[in-house]
Amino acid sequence: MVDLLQPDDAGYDDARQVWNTMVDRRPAVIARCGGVDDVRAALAYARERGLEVGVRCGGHSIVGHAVPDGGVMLDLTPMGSVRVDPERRRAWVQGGALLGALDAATQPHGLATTAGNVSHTGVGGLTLGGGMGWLARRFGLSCDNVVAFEMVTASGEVVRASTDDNAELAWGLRGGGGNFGVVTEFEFALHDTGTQALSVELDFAAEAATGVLRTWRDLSAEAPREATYAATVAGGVATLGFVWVGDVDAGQAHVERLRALGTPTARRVVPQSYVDLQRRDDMTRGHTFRRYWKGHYFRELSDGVIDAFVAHHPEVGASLQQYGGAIADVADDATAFSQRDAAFEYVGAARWTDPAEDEQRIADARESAARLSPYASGVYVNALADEGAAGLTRAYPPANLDRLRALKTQWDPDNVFHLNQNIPPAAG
């Protein structure tokens, strides 16, 4: 029987906490689901009482979609197991698993699949939105590596989606978010990646970094797929470099190209395990900050983009991560995830602790992102915050959005799963 937590129960407050502490909503019930039958029972419970449904895994949604005020939160975190078949190079990942669990299960075999850059992110939310990570330029996005999905519909039906079963649903689950049901298991293709990686970071004073960033941009255009170029501007420091997953000696040789950037104020060339790379951006205080962010895609880093990036608000961290490679090998209409022609993703993120600063910090992030808006080609759906329907039109081209609406009409006509970047059913 599904474990139900109510507001007066021990553990309730811990269970409703998510990554962004601005989210302080109180579900009527938190259903801690240990398996498919628990998910079905929790959905039936919500349906019978007319309650909203939120689905929680890693809890990294910036707007806290997982936590419905007065509704039912399906907590999938007890469903966190990962099973690996190294001979077939397959991993079966439950819907509540975190990225760290996936890496911990696959890396003893020298295998991995594309996953995000913070180990306490949920596999489900990341993958259903697309799934960018350090392996994406070599092997495609997380969603590109899903062989099959197991999903529970709003009516409690358990279905499989793959190229052979419910193929159109599988298309939509590769980038369409949690709009169609609760995915309780992902079957991933794995790749022989080895266990080592290289992180390369060079620091420069932000006010002098414009020319350096332009050279870094030009170098990135010729980077092999093992390299993912990344840059940040925060606290007056511009940090430029790349992450290499593959032969570390080859990565070390690639470092020599960065001599063209000039002399940095600090230089970090760190060989490390792939697992440590995947944990390097974890924060021990990660669930204690108030947060807001805005995102963009760019088809190119024009001089105008770089100028606006360097002039970012000092209280808002700005980051760029390279796309291309295997991501762009996939046709734009082959998955619900679009934006295959993006060269870089930008995120402008603010974090703070004092509620009195909420309005100003949000305004700072919006203002910084607005400077870059004229150059943007779209946005990653997982980077959307509170943009609503306008955000969807930036995340999906019209043809893909029409297909997603048709799928929503077929699989969730009552829009039970609307606490997400919601794609409403097509008008009847």
Ligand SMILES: Cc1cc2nc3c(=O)[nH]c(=O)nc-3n(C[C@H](O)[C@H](O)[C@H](O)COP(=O)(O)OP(=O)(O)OC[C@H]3O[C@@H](n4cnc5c(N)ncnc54)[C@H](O)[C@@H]3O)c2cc1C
Given for the second form:
Amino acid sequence: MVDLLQPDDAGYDDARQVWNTMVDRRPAVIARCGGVDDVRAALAYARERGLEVGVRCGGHSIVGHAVPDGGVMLDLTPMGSVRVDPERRRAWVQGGALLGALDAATQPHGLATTAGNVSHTGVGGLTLGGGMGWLARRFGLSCDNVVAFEMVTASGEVVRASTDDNAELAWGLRGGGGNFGVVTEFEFALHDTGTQALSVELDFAAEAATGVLRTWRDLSAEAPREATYAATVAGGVATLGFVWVGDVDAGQAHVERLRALGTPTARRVVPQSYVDLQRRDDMTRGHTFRRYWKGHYFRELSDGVIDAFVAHHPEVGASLQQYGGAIADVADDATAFSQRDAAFEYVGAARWTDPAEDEQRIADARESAARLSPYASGVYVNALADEGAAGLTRAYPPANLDRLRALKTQWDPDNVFHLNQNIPPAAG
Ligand SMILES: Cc1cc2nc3c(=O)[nH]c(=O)nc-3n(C[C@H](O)[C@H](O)[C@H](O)COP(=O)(O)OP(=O)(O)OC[C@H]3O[C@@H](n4cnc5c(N)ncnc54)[C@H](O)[C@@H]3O)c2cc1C
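Please move on to the form predicted together with the named molecule, as the form predicted alone is already shown.
Now the complete complex, all chains and molecules, led by this one.
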């Protein structure tokens, strides 16, 4: 029997809380799913009663898509386990697992696959939208590393999607988000990554930021795939450098190139385990803030992009992370994720605690991102917040949106799974 939590039950309030504290919705029922049968039972329960369905993995959706007001939240967090076969270099990851569980299971074997930069993010939402991380320039996005998906459909069927089974569905699950069903298991290919990494961050005063960012951009164009260049501007400080996963001595040698940037106000060159790198950006108080963000992709960091990036609102944390490498090796129409020509991803994120500031903080983030809009080539679907249908046309080219809509019509014609960056089915 699936464990159902209702508003008066112990644990209900904890279970409905997600990353962004602006999300304060109250599901009628939270179904704590422990496996495929629970997912099927909870879906049937919701559909028989005509209740909205939300699907929760790591709860990091910025707009809290997982939590339906008055509906049924399929809470996959009890499905958090990861099984590894080091010989075959495969990991089987349940649909509610966090990235930290994936790394913890693979790293004792010196193996890993691409996962995001914060260990408390969910494998589910991240992978279904694409999945960017420090290994992506070497091994592709998380979605590129999925060998097979096990999915419960809107009608309660259990299907497999891979290159050999339901290949078009597998195409859509690689970047199309949670539109088609509940993924109960991901089978990932693993890579021999070793266990060491190097994190390089140099701080510069805001006045120096434009010049150093231009030099850093020029250096990034020559970066080997072990390196992922990253930069932030926040609170009057520009922090730039790269993350290296691979031979650390080679990474240290690459640090020498950054001398071209001049003298920083602070310098952090930190050899660390890959697992620690993957927790570097974790935030212990992360789940206590109200939040909003906007994202863009850029094919190049022109001087105009850099000027607008530096001119960011001081309260909005702005970041750039490098793409390219193995991400761009994959053909643009090979997966639903279709921003393979992006050179960098930008996110401008605001966080605050006082609800009275909501309007102003959201406006600041929008204004900062709007300055960069003229240069943008698109957006990462997982960086979309409240842009609605217009956001989808930024995330996917028309041909991919057409294919995604056809898949949606086939697999979820009643749009049961609509609490996501929703691709509506064709009208029946
Ligand atoms: C602190 C932070 C750091 C981040 N870092 C990165 C990063 O490094 N790289 C990157 O690519 N992205 C990153 N993201 C963005 C992240 O990929 C998205 O926020 C993603 O939606 C999070 O997935 P989740 O499972 O944690 O969220 P949830 O809110 O649980 O899920 C989001 C949506 O995904 C769908 N979904 C989730 N699991 C399943 C499943 N098993 N089956 C079907 N549908 C499912 C549902 O539609 C759900 O509404 C980050 C986000 C945050 C907040």
